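Next up: a single chain in structure tokens, the form predicted on its own.
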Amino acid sequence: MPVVRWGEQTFPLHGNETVLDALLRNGVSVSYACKSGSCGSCMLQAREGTVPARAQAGLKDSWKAQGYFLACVCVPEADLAAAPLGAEARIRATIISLGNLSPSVKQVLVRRDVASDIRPGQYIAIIRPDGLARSYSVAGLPEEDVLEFHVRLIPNGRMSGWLHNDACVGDRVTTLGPSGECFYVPGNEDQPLLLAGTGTGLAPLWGVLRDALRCGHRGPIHVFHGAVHQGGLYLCDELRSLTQTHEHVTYTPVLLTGDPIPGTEIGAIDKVILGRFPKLAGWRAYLAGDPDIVRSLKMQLFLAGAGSRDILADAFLHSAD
């Protein structure tokens, strides 16, 4: 039976235990959220033994190289070290901004204190000086000196609800990361984009759309994005705006209910954009919001004729407590 060492102690693993979940059996306090290993929150790094590859899938090289892994999906087939991070990924930094995109969303700007290489699209780890932690993605462009994210506020959501209703400008917390692979990539500016999301997944888009167009991406980029009603589209006129600007940029809000509204599609989001391009050989796809729905469009785009290497996708993902 393989154990899991941490600093003086030993813990056997059981049956197909993770690590995360031995070393939380046992009292040690992790951090951690979504508990499939989508958000990066949950982090070590081994000292000792082989780490299995799908607990280092998404991580970048470097990451890897250093024995960093995600616990929450890491089952250790012999023995294995595992220790906290250092501090060269664990970047503090401030709140410096805290303003409404709509009723529900928050779009918060924090600074890090050091700077690092980051892709709009990507996302990062925010951790609260109590050890909560949640991952957003990325919004902002590399050259700007914050990073952007837009957090939903959801029901009785621990740090949702902190940022929302308690966080003030200037607190200070720990961000890790990035993690992800939902990015622009240049070196292909004619090929045709497709950045669909629901809810918060704009988030992602909004950066990687803009991403692309300071790349100078010259190929169609089509935006979809959808929500349940009215209230959870936001940023509509700045994505109004760049169409105006860009003439080969579309924006198409998706209400999946609701009475028909000039310059807004009703139904499903997947049949909505099915609809409008079923052949879809040759084009690029962002996708990011409900997982289901991910899910979902990733099938249906293939189907379609999309490339699998040309359909990236971070499903979000709500913690697991």
Second form
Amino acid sequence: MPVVRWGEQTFPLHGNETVLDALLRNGVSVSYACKSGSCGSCMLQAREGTVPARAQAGLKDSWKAQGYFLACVCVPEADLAAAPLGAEARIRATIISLGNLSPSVKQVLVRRDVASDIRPGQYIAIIRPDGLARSYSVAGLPEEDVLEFHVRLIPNGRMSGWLHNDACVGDRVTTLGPSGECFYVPGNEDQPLLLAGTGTGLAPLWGVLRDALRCGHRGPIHVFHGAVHQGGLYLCDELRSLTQTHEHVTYTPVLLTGDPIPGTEIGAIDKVILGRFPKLAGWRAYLAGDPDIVRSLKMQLFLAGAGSRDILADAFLHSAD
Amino acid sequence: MMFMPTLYEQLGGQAAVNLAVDNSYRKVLTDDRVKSFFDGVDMDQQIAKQKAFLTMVFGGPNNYSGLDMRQGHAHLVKRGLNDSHVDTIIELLGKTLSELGVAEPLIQQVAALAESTRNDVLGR
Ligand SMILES: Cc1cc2nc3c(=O)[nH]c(=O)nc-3n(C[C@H](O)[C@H](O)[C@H](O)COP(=O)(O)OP(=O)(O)OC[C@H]3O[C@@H](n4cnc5c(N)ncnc54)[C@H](O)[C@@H]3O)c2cc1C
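Okay, that is the form predicted on its own; can I get the form predicted in complex with its partner chain now?
After this comes the whole thing, all chains and molecules, with the earlier chain placed first.
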């Protein structure tokens, strides 16, 4: 059986165990959240040995080159020496503003001690002083070193509860990232864009939308924001005013239930989108939010003709425990 | 001796494979004869597998192994995957290529290569 070396310690791996599970089993404290290779919280660096490709899927090339990998999906075939990420990857940051976008969504602004290259729509893991890590999407155009996040309050949620009720301006956190491919890529300025998300899935879309406009995107941009009821919508005025200054942008709030309201659709977001746009060949789609809705939309958009490489999705997977 | 372009190159390389993967995957997902085998399958993983498979049948750079093919389909064989389903998949692949404007002799070549995996797929 291969072993994981961690500093001076050596841990034999059990069966098909991941590096994360082996470390946790041996009492090593490592941050993690989704345990499915998505959120980026459990990133480590390989010092010796070969990392299976699966554990580096989706990481940017410069990270791969430095041996960064996701411990939660890393099942080594041979011995591997791993270590926490160096200081260059974990950037300390200060919470500089906590505002309300709606009763259930906070806008959290964070200033990183060191600026780094981030595209709106990517996500960052926020690590609290006690080690709890959760990923949040970058909603704003990163102005120098300030990052904007939209955090929805989850009942009994540890990180979201803390950010909503306990965190204060001036509190220090650690940030890790960015990760993710859900961002605007210039070079195809006439392509129709579909931006669809539920809940705070609007966060990366809001980033992508403004980035696309800043990059001079000319093709139509259709934004669909789904919520269970009216209270789940936010940034409505900002989005409406963007549609007035940019006639190629449309905004459609979609509520799952309730009485009809002018300018708002009632129903399931996938039905509303495909009802309006049954053929999506040549489109590019950005999807974010509830994992089941993202998965199902992705499939339906693909069947409606969107190319698999033109559907960029961020499922907001929950923590695994 | 002159180098013969591989089928993969003749078809147009990676871009053509990507398009053929998408189009053939759309077809199998909507074909009543085989779509049930794809229920609950992760789309990204399936597309990655399909890409590896088509790159292999097109003779492009790949690390296909017969063992992968056996292991990857064993659970489907248990669920009733048989020759008729393999026939359908090869048929849908041919249709996809023909819609993309690939010439009939090339399609025949691809079908023959796909055919060569039949026993591995069906675990025989
Ligand atoms: C790539 C990525 C990007 C993300 N971006 C954002 C973002 O921009 N904004 C944002 O608000 N969140 C985002 N998330 C989700 C976020 O990372 C946390 O999962 C979320 O804030 C809950 O964490 P918590 O510590 O408050 O709750 P936890 O303490 O982890 O969870 C408490 C309980 O609630 C359950 N639970 C957690 N989330 C949900 C949910 N959505 N619905 C129902 N039950 C749930 C958990 O399983 C657990 O039982 C993103 C996730 C990923 C993977």
